[in-house]
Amino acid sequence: MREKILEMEEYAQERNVPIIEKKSIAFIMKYIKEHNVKNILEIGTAIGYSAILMASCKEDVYVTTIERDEERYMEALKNIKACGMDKKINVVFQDALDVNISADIKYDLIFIDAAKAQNTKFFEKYKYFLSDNGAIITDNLKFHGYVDNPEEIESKNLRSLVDKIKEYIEFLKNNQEFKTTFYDVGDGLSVSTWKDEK
């Protein structure tokens, strides 16, 4: 699997598919094996990196992971097979905003990583299929360091998009449900558990 991975990084780079940071999937995994967490929901597949390598932690992991890109889902189907986790992995091809969920199945970790602009909107629906003791962790939160240093952005719809992260932030910071810690890991981290036990 180690050189299937390798692969993957390799393919990425060249094609400029956005991968989690290798310093951000270890803190996940380190996480996932430190609370136990089994039940996976992750929001943008791109490839399959970060899904085969959150599954591969323990035995008992099993993770839904939802793409709406079509020719990334393909790459990740067929990456998952390669691992040897298609068992362990399922992967749904839909927007994460239209997809429907049983009200049942509860998740012990929700993962954020798809377009960035949604995040208030992806967190605010999947937050219901949040275990008790369950995290939201979202990625990207220094989005390559422009949210710390707005004045080297040239583009408005980056400006936008940058604009639209800061907000996010915001909103983890005043949620009245959610305590929220920021970890400087990678590109930036957030970790989102209940305040109140359920």
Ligand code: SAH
The other form holds:
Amino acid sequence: MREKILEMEEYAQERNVPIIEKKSIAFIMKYIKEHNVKNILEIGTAIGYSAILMASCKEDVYVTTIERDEERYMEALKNIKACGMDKKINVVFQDALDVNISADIKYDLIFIDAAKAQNTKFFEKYKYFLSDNGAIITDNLKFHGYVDNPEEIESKNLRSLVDKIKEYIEFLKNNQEFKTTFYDVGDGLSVSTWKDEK
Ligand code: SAH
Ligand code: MG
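Please could you give me the other form, the form predicted in complex with this ligand, since above is the form predicted on its own?
All chains and molecules follow, beginning with the one already shown.
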């Protein structure tokens, strides 16, 4: 599996697939082990890199992951099979905002790592599927440093994306239901958990 992981890192680099930074996935894997996470929902599979690493943490970790891009979805299926993870990872080929997931499953970890402008929508849609002790982790809150250095941004689209990420950060900070801790790890991560004991 290690070789396949290296191959995926190369593939991502060559094709500009934005897979998670090593420090960030190490942080998440540690979180999974320390909090006895079993069921994971990931929004944004890309080629399956983070899903495979999360599923490899412990024997009893299962991942459902959602991807809307067909080429990446196909690549993810291939990689997951090659790593022997197809019993532990279920890839859903659909836009995450359209998916109807089963209401009787709760996830211990929801990892939001898809279109950054949609973070709030993903959060609001999927919080209902978070277990009582679960956490929602969001990646790329620094967005390659642009969130802290907006003066470096030239394109309008990028500026609007960065504004959306800032809005999301404010949404998390002011949230009545969740408390969020922000981590300066990799491209910036947040961990949100329910405020009230359930
Ligand atoms: N989690 C992956 C990287 C994901 S990159 C890893 O670290 O290995 C973000 C992915 O989210 C892209 O492949 C993109 O196609 C997908 N995506 C973006 N918006 C989406 C949406 N609304 N529904 C499903 N997938 C989405
Ligand atoms: Mg990411």
